[in-house]
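This document starts with one chain, in the form predicted alone, laid out as structure tokens.
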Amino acid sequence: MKRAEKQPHDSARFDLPPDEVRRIGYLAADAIASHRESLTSRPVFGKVGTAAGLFSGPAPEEGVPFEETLAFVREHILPFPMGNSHPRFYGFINATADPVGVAADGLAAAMNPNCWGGDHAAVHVEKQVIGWLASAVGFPLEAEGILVSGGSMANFTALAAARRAQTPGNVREDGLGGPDRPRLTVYASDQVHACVDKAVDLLGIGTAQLRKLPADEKFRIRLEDLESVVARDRAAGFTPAIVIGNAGTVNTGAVDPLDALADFCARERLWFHVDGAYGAMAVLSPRLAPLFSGMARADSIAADPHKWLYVPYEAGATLVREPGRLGNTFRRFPEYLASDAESPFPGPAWFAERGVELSRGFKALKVWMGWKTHGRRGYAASIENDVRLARFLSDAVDGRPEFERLADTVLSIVNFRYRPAGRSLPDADLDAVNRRIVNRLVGDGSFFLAPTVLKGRTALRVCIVNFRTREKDLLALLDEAARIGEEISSASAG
């Protein structure tokens, strides 16, 4: 009888006993709970600078102890993180990890499943998920979505469908281009997120067809310049076709008048989309919910759980009304994913068929983890204490003469900047002062800021979606940020 080969690899490597992947996993846990732990004895923003030589080099030929790798880690990464899970994190609109989510992710990763579809367990989650964030947002029971990578992933899948919905004929098929073809105009105040620049390019509709209104000084969307807009653009040939709303600038937060906008597209027969990567999840809150008046109308709305919900990255939502839309836009079964009538294999939805990807991982355990162990009762409390603190925060701004606010605090952002008391600089000037200002905070690790323009003036922008700020934070937030003003100003004055 013949011998088996020996095996071309060493299958003990990769194929590990229960008791070895314990061991592993308690090593992980501790370092990943010694991170969280010295996060506040640390800058905020870890730099990498000088130490960027350590991630240089070829790929390795042999491999190493797994303590060896994890002792890199640990020394050489974990110290210098994006800075986000720091109780003085107020960048862009990056939460804090829910510890509870970083747990998920791991589970998720142990069961490695492709959630493209099929009748196991994560896809029945994920339409759980999806089912329990179109509740929350007002959509009605037959409502679908997908999740996705995040904000600008949810509002390109959304545009897709309204593409799809809004253009006459076959735009799979025959595309936008040609004279024959329409030319689609989509509307938004000059506050909608860069993503959307990027979808109406990707989507063949034409940045130049992207009409950006310019916002009121609550940087909110004039509904009177939108209805003239959408008039004169009918008048020239074009199909107005898709309307944007802010539910949460990423610049101030303002919400756009939702309701209204909802009534102006469906008298004109627009599809109407929410961008709520920031603040949708906010409606959790029975004292913020109405903020949102007239979300619950949109044809499709943008989510991002990886913000308000603190799961880690990532995990954003595409939710559209009415069942199909996403199928209609997406769907392109090849043959070897192809199903008989009698094949075990399907399940409750077929995800592929819903957005761009096919290859799709487990993002719904930690939205499902999260939502189970904290309730919605949970998320609402920590969203009110977010905006609570930026409120905290715009009085104390405005209790201060060295401090000037720029924008209304709606949700939890705040944008205000530094002016010295009792001395006129020129608007450029300071300008220059306050980005400095955010160069000096973040570059010496006490803080994490980034500026904003408001009205062609430079902000200080705090965005709080971080359930470790303290008030104590706040504060010295601002005695820093002065501090640092007068001594920048003072030696520019002299």
Second form
Protein chains: 2
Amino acid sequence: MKRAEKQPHDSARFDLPPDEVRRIGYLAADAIASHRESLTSRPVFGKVGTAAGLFSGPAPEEGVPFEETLAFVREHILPFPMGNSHPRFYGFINATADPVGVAADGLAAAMNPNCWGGDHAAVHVEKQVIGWLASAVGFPLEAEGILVSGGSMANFTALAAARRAQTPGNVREDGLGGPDRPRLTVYASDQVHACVDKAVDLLGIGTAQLRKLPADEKFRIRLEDLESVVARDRAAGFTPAIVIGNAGTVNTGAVDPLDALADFCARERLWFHVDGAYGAMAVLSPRLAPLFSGMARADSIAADPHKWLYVPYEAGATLVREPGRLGNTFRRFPEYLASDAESPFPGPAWFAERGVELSRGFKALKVWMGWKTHGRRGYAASIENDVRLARFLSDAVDGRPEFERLADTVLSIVNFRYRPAGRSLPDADLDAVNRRIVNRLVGDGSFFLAPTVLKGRTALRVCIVNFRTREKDLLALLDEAARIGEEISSASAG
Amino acid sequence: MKRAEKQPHDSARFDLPPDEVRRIGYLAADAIASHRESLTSRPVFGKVGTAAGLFSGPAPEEGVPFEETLAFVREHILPFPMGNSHPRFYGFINATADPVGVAADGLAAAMNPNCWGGDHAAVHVEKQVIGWLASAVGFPLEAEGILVSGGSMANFTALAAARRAQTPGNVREDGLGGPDRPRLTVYASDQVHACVDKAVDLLGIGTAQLRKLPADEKFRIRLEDLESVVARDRAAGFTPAIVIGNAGTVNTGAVDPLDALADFCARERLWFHVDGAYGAMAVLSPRLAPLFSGMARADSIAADPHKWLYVPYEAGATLVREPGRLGNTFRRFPEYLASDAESPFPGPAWFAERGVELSRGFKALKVWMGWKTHGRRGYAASIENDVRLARFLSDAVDGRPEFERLADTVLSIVNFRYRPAGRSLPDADLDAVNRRIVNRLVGDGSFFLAPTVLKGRTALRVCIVNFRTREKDLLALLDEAARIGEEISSASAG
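Right, the form predicted alone is done, so what does the form predicted together with a further copy of the same chain look like?
The next block holds the full complex; its first chain is the one shown before.
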């Protein structure tokens, strides 16, 4: 890297002429294309490791030319990605980014609107995208929503609306503290995402009031347990308020009995929230939609475009059936946003009234451009392909004696474990072996997956939200896991 | 627009070869450069108006080529921006985006890491950026922080940490509801940002427990009022918990007496939070830094890179002095993130433990690339230029009899109003005239500013976080406001 050149320190450094803006854009596009090209020749997961010192210096006093900054990015940052654009990345629920969404994020940053409200184009685009998402999940035309950073904020935002709707008095002003305030209770299976714990905590309800009911053998909530726990809570003076149904759990992809939950919530006057951060967008496939029967009856739904619509981070969505619920929860106009009847800038939607944030970026553009370019059919085909690949892997696991499947394959997640052929090992030993398999696979950079724990047993968990994965990538995983598993268990047996 | 062509609906539509990724990137860069070029030949604020119907259709069933999607964006979206890249945009605190940050956002989207943790480069970059920000505000080396979407989440995140630290027992598990729970109280001036109301509401404290103390004539909190209200609350059985000092209010840019607040909070064992979403980054200028004396003694600070570091939306920051406070507030490991001592993917920081979100985009790259390219001196020069322009406008206002300044000009915000020369009008009439001036200026697209209300009086509020604004743009505003003001008051007088 050449030494920093002296630069003028004035606003010209920021206010570049259009040609220079274009030139920088081309340089970035070149870097992006090279990154894409070289991905498969590197480890799936970029470990910075001993190079951490490159990122330890103090803030630079003097600037350098853009080319120098970009050269560092190309050499030391782009080659060490999270890995989720690699065909052999199966971790968490981290999708591979659609290049259309990447271009859209650049355009959105250039336009740089603040999407709190107003009549500028970005607000119209977001309103349209919310309409598309709401319609896709079967919500009525008048349903409202907002794009947020992801599943955590999508669930938080919906649960805030639920808290507002279900708390006696005005919880916004009165809070939950003090002698006469209700003790709200919230219900979900033990497979519910940890972000719900965070939301229940942050909203002042407290996680001790989140009833996590042990899931059934298919990792779904048990209705009879829910009924009895709600009754017990009512008798004990709690205020049962919210039920959360999963539309694709993060562990296994299980879908709770949403129709039955909707019936129960209607009967008991509970807010029915569906966490569909992972699964909800699969309704775009007519083949998969029946799995989510009852979701359309929810009061609110969390869905993540940055999962199964493959847009780059960040884009989650909160959708709420009844208009006005989000406004009742979040509306608060500061004086400097004061407007009047003659105001020349009314707009189609006031997103600052629908969520936590006032300043909000243009997340909607990537969803909008992706949907325009791929259409519903494009998304459906790609989601179906992920599900098909998961079933392919699931069948392959079932066909090999050295593997044991640990959960039904419902969407695009497969859980299984290695089990040395011809030997019967206790679960604790199998857990250790399978953890070591994961650590070896990830450590040598050939695959990325993370283990999970299902009914106390460690599982190799493969999640496919990745249009670059092929059948051969999955077979290679099984071959390699078996090889390592055999090596480990032979060594420990010897 | 040509008709949609039939497209194959398979993963090839998503998994583009590198050359195609580059081509799309160039097309986007061209659109971005044209957007930049044509900005000043259009109205400042893009009103969609009667073209809203373009954004009302249902979700497309079939896709179209990327070029067709982009053509619509170029024709119907890019020409209708929020306006904040225009030299004559003075609204809210919406900065003009640095082109370096725009390129960085494209690179971040392409890399698409999930910045919850791990040893990939993005996490190192974010850790370094947090260190730079913490060091800039004078926090000790071991201070922690996290990038969030903006000021609302930055304040929310810090106040969540404050609530955790200040509530007896374990507020995460126990919540705030029920007979034995404390009633926390929070203190700020009435100039505090509305996002603090939202945070106090959402955290279950309730806005009735947010004591907004009337500001002094310089729009700063009055220490003597704070002392007496805290004492009264203690006597009444409340639990005083948090004081919020402003480092640049949104209305006027006023800075509270931070040193005195730090002393008071230390004495009373209150959490001292500073909302520096707008102002805090001005400490990068040695000339402006003395304004913020005492900020470094805060327990937590909110600061927004998407304001005075000019990065595109979204990037806010929560900084917390004492390490572990954020972890105590947010740590919660789901099973599928379970790790072990042999895990091959430890990392420098676990950002999912420091905030609400688990999935998190790579916001740090734009801050990092901007800082590398401009250096501290580049930012200081540009911030100082904004402040210089505000003082220039302030002096020009003072030099014209038809205008009256309504607040001190501390940072880069100027508040004033039109007042017809030689006539004495009551405040209500002046409010109406000034609101109509704003509506006319904004309505005809020549400027963008939003009015605010200061001590009950409507102010024309000009905020400059804009490296494209020049002195002539400000003089043009005064000329035009005076012309419209004269027209309106003559008409109503006649």
